[in-house]
Amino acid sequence: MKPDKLLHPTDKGLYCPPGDFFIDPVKPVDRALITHGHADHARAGHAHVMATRETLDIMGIRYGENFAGATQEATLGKAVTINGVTVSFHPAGHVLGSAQIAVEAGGTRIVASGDYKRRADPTCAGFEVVPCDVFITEATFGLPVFIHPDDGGEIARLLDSVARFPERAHLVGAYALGKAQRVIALIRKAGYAETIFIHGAMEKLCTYYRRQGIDLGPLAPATIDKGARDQFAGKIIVGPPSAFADKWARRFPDPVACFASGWMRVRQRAKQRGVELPLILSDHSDWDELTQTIRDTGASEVWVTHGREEALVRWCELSQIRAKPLNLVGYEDEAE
């Protein structure tokens, strides 16, 4: 079967005509297969949703129990058949529950990666290479300038700053799903045992991660007692980036503004956000990891989506791999 007959882009998202299902659709559809729980990939309102148990749970936390008409749990590595099309889910290493989706029919296998990263993450299963004919890759950091540093080194910079400025609170901006829990887990891995304070928007997801056996250590709400601004001096507070723009952030004593994101590689972005301590921590693959993954899959054709598509398409062409941009709309860098 020709690849574009098996999967092709539509205004609702990637569609599989023979299987009559969509992958990460951006509009309500009858049957949706979801790679992970970030809002630009997992939307409410579909008649039927298939995803990993963790992604279904996360969608329930974010959207309420009735986020879909019906749900079906996908077991990692287990193939199922949908209208004659074989489908299987495989770890993507992006956030808890994230999966690549392999679609196979007529001797052609296409793997839709969703979002993915290759480096080890204490909060989710590691990326699994799935051999395929066509690999659909994200390109969030699809430029050679994006080479992510060692995670441990970035956390060491944070903890060094905490030690050097005991009179200041350190506010770490991190997205509520995936990034926040990963940052906390990495801080614990580095040996920091004190209570970490979290914004209320992160409470439910952090609780869910802990129920899945992920050790985040002692956490407490970042609630300031009246007249006790200095109670957070020398402490680490983790909150969503949006909270840093409102009065919540101004409650803390002389805060050090930190932001954990792959975009902190770009100095201008850090400056625009008023970030004093940029932490280059990404839940997406960097340039070297993207290109290595394409090689590892053995795909003879690559489709590139949501990101810096042109550079990665060009790299594929120079490597004698057929490639094209999918130009899908509706996918942002929420996870960063």
Given for the second form:
Amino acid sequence: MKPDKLLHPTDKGLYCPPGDFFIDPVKPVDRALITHGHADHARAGHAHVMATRETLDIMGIRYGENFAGATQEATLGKAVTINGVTVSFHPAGHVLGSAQIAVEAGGTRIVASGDYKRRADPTCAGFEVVPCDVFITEATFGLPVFIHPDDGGEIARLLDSVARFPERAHLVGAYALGKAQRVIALIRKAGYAETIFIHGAMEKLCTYYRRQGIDLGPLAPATIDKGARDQFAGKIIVGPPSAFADKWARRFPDPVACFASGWMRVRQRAKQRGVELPLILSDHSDWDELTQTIRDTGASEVWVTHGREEALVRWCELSQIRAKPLNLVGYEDEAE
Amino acid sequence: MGVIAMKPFAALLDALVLTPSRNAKLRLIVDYIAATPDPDRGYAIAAITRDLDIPSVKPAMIRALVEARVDPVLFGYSYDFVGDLAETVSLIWPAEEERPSPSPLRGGSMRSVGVGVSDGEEPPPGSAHLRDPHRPPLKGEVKNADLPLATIVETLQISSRSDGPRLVERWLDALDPPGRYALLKLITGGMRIGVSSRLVKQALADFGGKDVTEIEELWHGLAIPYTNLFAWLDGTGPKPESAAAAPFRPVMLANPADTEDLARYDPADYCAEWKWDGIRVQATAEKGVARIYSRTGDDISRSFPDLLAAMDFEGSIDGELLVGHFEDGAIRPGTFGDLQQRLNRKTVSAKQQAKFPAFVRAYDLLQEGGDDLRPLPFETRRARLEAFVATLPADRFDLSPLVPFKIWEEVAAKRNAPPAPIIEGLMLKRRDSIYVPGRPKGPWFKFKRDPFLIDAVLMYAQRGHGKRSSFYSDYTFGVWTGEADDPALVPVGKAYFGFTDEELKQIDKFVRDNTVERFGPVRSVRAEPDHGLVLEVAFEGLNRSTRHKSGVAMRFPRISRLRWDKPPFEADRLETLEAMLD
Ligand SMILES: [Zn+2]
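Just the form predicted alone so far, so send over the form predicted together with the partner chain.
Expanding to the full complex; the earlier chain stays at the top.
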């Protein structure tokens, strides 16, 4: 089967005509297969949703139990057939529950990888290479300037700063699903045992991660006791980046603004956001991981989506791999 | 001796970029100077003040180096995204050790951005294998600890244009990304780290417990890497002799005053003169060396070759640099907008020089031949100045005239009715005042004209930095244009000060409650004829501008009042501003 007969972009998202389903649709549809729980991939209001157990749970936490008409749990590595199309989910290493979705019919296999990363993450299963004919890759950090350093080194810089400025609060901006829990788990791995304070928006997800057996150590809400402005001096507080622009941030004494993101590799980006301590920590692949993964899948054709498509397409051309940008609308690349 | 060099310098640059507070920046520089030995600290300082020039290295050469290793298209995309050449190169540079070994596909670990697809012997450009995230850092990534700045600068200064690139290439291979960034900033200038040379001089003064004017006075007589300066600041050597020909003389500044302040002084003791709105300069020519200094002692001669060529005298004039044409025996000054055509340019074309000729309107004479006039009273210096200027080319130098007055009320009235738009107000100078550096209280006052005021409507707000990062504190405001019954707002300026902390909270709340759209750190707010926030904006002057949609650009705009009482449709129209242009 010609690949674009098997999957092609529509204004609702990536659609599979023979299987009559969408992958990560941005508008309500009858049947949706969802790669992971981030809001721009997982939306409420579909009649039927198929996703991993964790992604379904996360959607329930975010949107309420009635986020879809019906749900179907996908077991990693187990193939199912939808209207004659074989579908299977495989770990993507992005956040808890994240999966790549392999779609196969008429001898053609396409892997829609959603968001993914290759390096180890204590909070989710590692990426698995799925050989395929067409690989659909994200390109959030699809420029050769993006090489994420070792995460242990980044956490060490945070802990050094905490030790050096015991009178200041360290505000770590981290996306509420995945990044926040990974940052906390990495801080624990580095041996920091004190209470970490979290923004209210993260509480439910942190509780869920712990129930899944991920050790986050002692956590407490970052609420302020009356007249105790100093209670956060020398502490680590984790909150969503948007909260930093919020009145919420004013309760902390002389805070050190930290931001855990792959964007922090670029100084002017960090400066623009008023970040004093940039932490280069990403749940997306860096340039080397993207290009290596394309090779690893053995795909003869690559479709590039959300991010810097043109650079990755160029790299594929130089490597004599057919490639095209896939113009999907509705995905954010700034938030994470 | 084994000098740890590049790492602290790289750390200093990184910290300076991300530190918003001036005091924290000063502390960072002072700490660096204290911890770094000679001559490295001197080279670092010279790089930050942009006094270091390495002729064998140019940005185009750096670009050529990187494009030999990285596909130029991928480099171009990256440069567009990052926006700074040194930073892009530092991040994208594939170090020598990472280049591919000849076995295809799995052989090398080259960053997969290479060129050379056509050559069948080369592995495909994507022959990278995934770097194991748990393996130790690359060999080259830690070696930068022992590359002294002095080695880099001194080697490049004696190397040819063909050797320079080869050396830079080798160092780029040996350094990690922050080290590469620091290296490239060191050798190409173009710091963009938010540090002025004035700030560096202040840090040097703080470090040595000296007054900043002493540093400014010495600065142009010092040779990089400033070893004798540091010896003095360390307390291990004497104060360096001011060795430069045509040295800078620290400038005397005035305190602001109003009628009430002046009432305490006798008007008979003071002279008045116009305060011209150009750039305050010191034009010094001695023993065949001519220099034009800014008031902080930066040598800006290069921007004004036309004026420099006319400086055939022995002395040092304190005055205002303006642009203007010589007609009928007098210079007619142009607008501040005309002057801007000559500012911040590394080279000035003959056409620009002809269209906007620079001249000096003289206020004071600090040195004449062998005589230092600074210990003499103002009136005596003024007489010497008048005689001195009379000998200079009349199209390049003229006198700032004195403005006669009897009582302070006269001064107050005159400052608001200046004979030319390029006047900011009046200067008042005690007749017996000697010329001393800094801003002493009493001898000199500036009495500015009242600012222009308009009522504008808040259109966009941007988050601030540092202590203000949780507040929307930078405001873009507009005035009405178009048909009276269907008006539209056109932005006319930006302001981020002038309000109290309490007012900041109020505006911040308004912004959050009235957000229409968000664009990263910026929000647009409701700005409709019947709903919005009117800001009274004060500004010092207005220029024509082709870069702004409104066609005008304000000088020093600030928020003077919040007009919660005023409906937006009552705010000013663009025509009001246009009328102020003439
Ligand atoms: Zn995601």
